[in-house]
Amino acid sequence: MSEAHLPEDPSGDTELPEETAAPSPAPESSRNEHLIRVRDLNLWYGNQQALEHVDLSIRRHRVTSFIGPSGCGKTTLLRCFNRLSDLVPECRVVGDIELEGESVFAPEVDVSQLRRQVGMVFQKPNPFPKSIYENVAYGLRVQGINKRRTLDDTVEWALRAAALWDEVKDRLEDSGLTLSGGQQQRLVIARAIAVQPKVILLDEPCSALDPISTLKVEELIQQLREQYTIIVVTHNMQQAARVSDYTAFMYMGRVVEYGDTDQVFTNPREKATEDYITGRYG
């Protein structure tokens, strides 16, 4: 497959074959407010290339969704932001991701610290087999914070921020595993934000939830956007349209189109995007 990488600020004069069209640039208003920049990122699992020439800027304090068919590279890209990709055998990365101008792949980067700054919430809720309180306090204790007043205040703050406090305030010593699926997912989000990350990564956060729990998580995403930069992987295009400010459509390891969510869904620039959104494949 021919290379589709263009300079960071393409002039628009270059035309490429349809199947290798360069991703549309992020809206102009976002360029000076980016928190994350992905620069010509390529990733292989062994001999299989999973990401090809990905260029992307993620705007601070906004919600960005990655959509596309299964196997297109959405979750693979998401896991690169906090280097969970390092845990995959025979994974090789070429290119760069910058968080506030600093490469996350630099040799001096403390990966544990990076993962505190870039928290991850997985598809299936994964509370620890601990109390609700200790689930939220876990990251603080790992950092050596054990002062009870600090822990109490932070646990309450995080549970309130995750819209869960009123439901669990009288049962903080109960196991997190006793909560419903939707409550568990909000507990995991509370655990992620307790350490005050800069970025929250959500990998299909509602795929295992019922409609009511999904609505609560979507409402939570809208509330948290004021404090955090949020990146969501979803197969649910309606969800992407509801919760995100920007949307990237991915196909076969490439970002085909990236822009304002309303524009991507109502007036896509690329035929492949239109075909996917209108259900012609997926």
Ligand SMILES: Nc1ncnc2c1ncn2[C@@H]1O[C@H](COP(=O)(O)OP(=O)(O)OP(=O)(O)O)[C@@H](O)[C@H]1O
Second form
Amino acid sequence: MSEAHLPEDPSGDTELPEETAAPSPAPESSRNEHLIRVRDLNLWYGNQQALEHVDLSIRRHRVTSFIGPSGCGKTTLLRCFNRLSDLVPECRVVGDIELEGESVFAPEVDVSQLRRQVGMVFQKPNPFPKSIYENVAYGLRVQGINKRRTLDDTVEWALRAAALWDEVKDRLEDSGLTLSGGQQQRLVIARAIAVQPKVILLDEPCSALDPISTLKVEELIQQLREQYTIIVVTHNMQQAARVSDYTAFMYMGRVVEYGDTDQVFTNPREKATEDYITGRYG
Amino acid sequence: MKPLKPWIASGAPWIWLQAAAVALSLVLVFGVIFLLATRGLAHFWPAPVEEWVVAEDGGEQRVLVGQLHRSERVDAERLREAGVTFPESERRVLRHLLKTGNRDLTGQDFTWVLDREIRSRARPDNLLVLDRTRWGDFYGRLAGIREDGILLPPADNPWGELDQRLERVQGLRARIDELERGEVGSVNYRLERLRLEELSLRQGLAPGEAVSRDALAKIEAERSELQAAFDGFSAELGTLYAEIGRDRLLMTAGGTEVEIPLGEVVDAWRPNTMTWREGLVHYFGRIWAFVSEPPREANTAGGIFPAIFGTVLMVLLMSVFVTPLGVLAAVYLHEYATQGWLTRLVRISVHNLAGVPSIVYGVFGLGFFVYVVGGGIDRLFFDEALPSPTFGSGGLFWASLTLALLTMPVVIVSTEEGLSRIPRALREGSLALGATRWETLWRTILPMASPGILTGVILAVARAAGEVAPLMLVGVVKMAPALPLDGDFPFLHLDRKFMHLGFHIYDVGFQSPNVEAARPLVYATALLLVLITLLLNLAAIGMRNRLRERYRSLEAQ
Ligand SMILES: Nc1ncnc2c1ncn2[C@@H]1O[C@H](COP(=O)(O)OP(=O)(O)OP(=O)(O)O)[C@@H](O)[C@H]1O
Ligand SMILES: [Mg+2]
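Output the structure of the form predicted in complex with this ligand; the preceding block shows the form predicted on its own.
The complete assembly is shown below, putting the previous chain first.
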């Protein structure tokens, strides 16, 4: 694979075109604006640049998927949205991300407040070594919500929303680590939505799951998009095609192509995208 | 023959070597415990009392009464040099160390007897052993009992009579102890506090100002109340002492007749008549007395309770100090400090601190804690007691703090290890839910690191329980007048000096006037120290295992 397949400046045309045929029933009107705007984002790990001139906008109540070869910077970009990038000491960011018009990198931003609005589900399920109940209630407890009734209600609601309630309702006090991998993944999704964020970032949520659990998570994404804005990273082309409204293809730290999922998959503008989608790329 | 090369390549020699090392360590550990147990615990067994008739070649006969302490074979040449004469033909001779007791009569507790000089050995039923509050054990025969100076007519059952009177004396002595240690001690303590209170009232005055009459009157009233209580106790003690001195035993030993006040007798038994069941009862009774009673006769007799108490209390206090300190330091180093050459330097220093000889910590504790900090505290808060120091001399508090300092590196190191074992994904999971770093630390990381923290505390306890050298400088004494925990406000007296098993071993074994007699106590005390260390450790390990159970699945991840 050589650089020749790549356009000279892939960042040029990555601003999402005006919505054409809405891919799915979504609330129209003013709600349907750009929730997140990434403006010329560059990121370095030490001297190595991991993101270059990323420009993107993410629509509210839509599912956007990031695809691209391993190491192209999908996770890195995702972790900028909730500023988990802060945790890497040698990481340096130039550029900006706006959430509802407000910069997330501004010094006055309360990071924990931001992370409550931008929930994240990680590549590998990481439930806490606590009971299922406490796992889901965790985000509420750190907000100082300790009222049993509120917690009970929220836990049930979040577990139902994550399609896990029926499987665990009789064993809420068991450790979250006793669940199967697929259940754990849904548990951490429930944990993330329990704090009612605006955005949910899903980093390869199905990479460790069997087909049935994968299906469940995909159904879940379909349900959640009614209330949340979802960004999902995946290596599975079919999955991206199935669940997402928009797709961004990333390559070596750049967003090469970004558009309607249908368009990206059936009629990619860039050669690199086509190669990757058709499997001619590793 | 087996070809050597493949055998070596298979790694089998290494496995054998490792197994041998493990076996050797096990043998050593059990050997230590076995030695301590046999040497120490045998002492409490009611060994038979023997009557030996001994005569040197051509010399006149002597009668010796006592318990066989140990026997050994020695080089004949050595004895000849020492002036003992016997035939040339013998090269090695057997000799016995007989514990003859009766130090008040003979001036010594033990006698060496050459086996060849023994003419006869017997175990008469009527030989009596007396455990006394003074002069060690007594061996002899009961000749009679005097009550108020009057010799009682021979009873039908002299042993029953003796037991009955002994029981009465034991009851009286228990009451006396209770009065002297408890009530009188408490009154004295409160009187002293009153005195200091009055002093501080007077010292706090501006020149020319007079002490408020009310305050003085209150103190005076309280003092006279205490004084009245004190007088009451003194009177009671007086009658008790008169009572306890009523009976005296008439004993014969080695042909002489002695009178022994029954009030000095702690226990009396006739080992030669005991069945093994009675022997067992007696045995465990004496072991219990050993662990539950204070020492007597410059620590060479009696129990070691204050030392056990002091050791355990000191270790517990040490854990209370070292755990938060060590954990805070480790958390700061691992979670908050920017990792760089400075943190590396600090970490290296901490590791090295673990290797500093403990006496150095003792010197530091004395020079800094006791003199500087303690002296400062005294000047600030205990001004009225000066020049006699309160915190300005060694005590429980400084000893615990010194040991906390000594064991802090262990806690820091293993806490840091526990912290670094926690997967990053879990921290990020918590942070991603909007928890701050502090909340993440408090709710997730510390609970999960707690097994690691407790491992550190276990190691700290193990080290602190066995440490003696630094303690000698900062608060351990051979004989403490009072326990550091009692019923007088503020109950836990951190400023008091205390006794410690380790130091007790050193003191009894090497500083006591009667080394041979005290030697079994050294072994028994050492055994107890090992057991207590073990117990403290087991408690901590049990706690850790329960926590581990909680986060068990974590390690599988
Ligand atoms: N903490 C870090 N320190 C240094 N370099 C990093 C760090 N995290 C990621 N990188 C580098 O940044 C680049 C992008 O990594 P990133 O994890 O974003 O890839 P990805 O697209 O998520 O890959 P995958 O599909 O395999 O998860 C990689 O080259 C990676 O080596
Ligand atoms: Mg990734």
